[in-house]
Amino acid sequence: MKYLVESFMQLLGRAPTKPEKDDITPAAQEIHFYKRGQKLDMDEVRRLHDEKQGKNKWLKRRWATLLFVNLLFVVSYYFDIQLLEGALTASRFLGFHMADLNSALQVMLAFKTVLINLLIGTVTVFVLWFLVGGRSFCSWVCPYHLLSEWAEKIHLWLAQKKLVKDIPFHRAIRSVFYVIFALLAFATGYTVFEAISPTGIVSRAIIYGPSLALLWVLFLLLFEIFVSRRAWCRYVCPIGITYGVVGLLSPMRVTYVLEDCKHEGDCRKVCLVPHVLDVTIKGRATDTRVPVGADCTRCGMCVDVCPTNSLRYEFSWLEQLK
């Protein structure tokens, strides 16, 4: 129950608690007893990264995963082949109707009616991501997201370079955002944040055509390189917290293992939501085995950056049987 209310306090933009004692297990207190003296060796923290195979291997993954559902549209429509019909915010599987979430709930909102169609179609979207992980729409399908991520390459490179300074947000704001766009759905009876949502409109840019609608997706992502690094999806994105919600009792997740952590903090330096890797930072770690926090994305950098495998994906009804 603590996790859950931790991690749902996470996604509403709550930092991270540092755990009591009696929050941790007996075997995990033993563990960090045992690393408490221990000097970070970073010579050895480099060999492990030499040895580790298959660097960004979910990375590739995941962006072609993201450019193949993307295309997928793309395909169905310029052929007509009626194999997935719409876009990302209402679509249609193999005849299977599917409605993103916090669209079918922005459409609600504003129509104040319940309607069969989308309700069906946000119950079969539901159920996939509870499976794959809430969160991992963001960074495995949204086509934002991946502009977002090739934008704060290059705003990190210029930070490098010193040329821009990152000026972080409360991440709380989101919520309020979240809040807002509801307010203005119900009250306007016009869903606000569709109007306004790059994930919707670059969909609807790859499938049907460009519009002038992308200059907004163009003056985001300027903001993002040389203002504040994906700010979007940190500080306003409703679309992050819906899913997050859907996400925080997914048996999809990224998993935490205690023992073989080396502490250098690497995965935190990639991670797109790090706070929800405060768990690796020395003596922070409840349990041997910790689940990642629903804010998670699933994007997996932090799996492909960590030498020693203590970060990993897991399905966790499948460990139960082992």
Given for the second form:
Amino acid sequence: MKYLVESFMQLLGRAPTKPEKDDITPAAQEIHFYKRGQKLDMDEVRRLHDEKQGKNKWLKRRWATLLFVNLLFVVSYYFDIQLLEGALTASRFLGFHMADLNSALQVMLAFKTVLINLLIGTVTVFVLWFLVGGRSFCSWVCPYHLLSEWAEKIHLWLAQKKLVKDIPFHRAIRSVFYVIFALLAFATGYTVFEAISPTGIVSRAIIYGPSLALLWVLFLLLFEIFVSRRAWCRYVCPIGITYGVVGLLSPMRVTYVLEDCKHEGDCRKVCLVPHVLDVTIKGRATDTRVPVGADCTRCGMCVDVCPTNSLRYEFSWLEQLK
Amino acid sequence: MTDDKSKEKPVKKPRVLDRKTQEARRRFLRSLGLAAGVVSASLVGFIPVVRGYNPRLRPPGALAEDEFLASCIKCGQCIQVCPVEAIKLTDIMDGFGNGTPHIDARAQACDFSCDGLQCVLACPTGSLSHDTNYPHQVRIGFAELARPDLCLAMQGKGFKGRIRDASFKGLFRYAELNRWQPLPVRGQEFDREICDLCIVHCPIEIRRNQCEAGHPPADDPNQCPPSRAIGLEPVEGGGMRPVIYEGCVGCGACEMVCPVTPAAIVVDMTKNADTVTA
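Return the structure block for the form predicted together with the partner chain; the form predicted alone was the one displayed.
Now the complete complex, all chains and molecules, led by this one.
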């Protein structure tokens, strides 16, 4: 239960908390005890990293999946094969209704009526993303995520050259946005967030052709390159919270295995949501295996970068929930 | 010595905040700024909606504009099923309407060539109301002879040749030529003694004629429109006037095929058959 609360609070924007000694299992305490005496052999870590360098197994798979899903919409429309009709906000896969959970929520709040088709679509998508890990929608499907990922690479390159500096915001602001946009939809009767959501804009642009709205997306990308790293996904996008909640209890996880971890922290450098990886800091893990929190997008960057395979994908029901 | 100094200065709370607190405060204020920025950016979308900068013809079955904007999930499934590609997406200049579907009747009107109102069936949220079953129940707008002096029929003139200029790509289902495939309007040669193109292209009139000939569309008598939509009536002093009747659904076929530029007949989106007859 403590795990769930911590995972949920992190999703909402609270900084990760250090676990009390009582919360750490004896087995984990033992490993922590032994590791305290060990000194990190950087040459060894570097050698392990070099061995793994450049494979990027999960990155390739993820990009391929993201492009495949988005292109399936396009192919389906242009060749009229009715495989995946619509856009990411709502679609029909082989005739089955699908509705993006956040878009559906906005429409329900604004319209205050729920049609059966929309309900079917919402439930279907809920079950789907519950099974494959909630925020995995963000990194495996959302087309803005991919653009943002490239923008992030430019940002990091410029930052390395000391040309830009990441200006962080408080992560809890995303929860504030969530409430604001929900209230706006309910109060005004317009799906206010949908008009500026880069996920919808980019998805529709891919399928139906370019629009002026892409200028807004371009502005967001420039903001992320020059001002604040990954600002939209980290601090604004309510879609992330919606799917994060779906992923709270999802069996699809990146799991942290304490034993072989060198605690050198390279996973946290590549992570879009590094607070979820605070569990990899020396002395933080509460158990020998800890599933990474709900805000994790299951993107697998940490899995790719980890030299000791201490971070890995797992599909299992969480023991932490007991 | 150090002891002396500490005695001289009484212990005081430091007025200067430590760096961590300062940074936290700055971050908090910045975050408020971000919130203000993004929320105001999103609210800019109100302006075109409230001001009605871009009045739009919506696809068949669309709810009243406010409800339509509230319910449309902006997926474009209606666009994908339309056989004549009459439905297009609006852009960010429409504010909250960004990503919603509309019809530009002059470029491509809805000619109901799908018969079954595919866009309505495709709509997942009921923005295009599922209560709409037949073309004659549609209320997109109401046609109006906006420029009577341009109308060829009003001048007693006929029409010979092809409609619109060579760049015109509009499609229409000429059922007697091809039941399944809409054809380019531009590809048809016309020779009318008095120009009645708006009448011969009216989907409601076409349906009524089919019903009167004993062959209702899809052999379904329910498809028969209960009232006429448009007809020519003689004008005092010569010429004929296209008159709009209560059967008009505002599909815009007349506007699309009107051979003069600008079109003499257009769809008025502020009216529909119900408001006109009420």
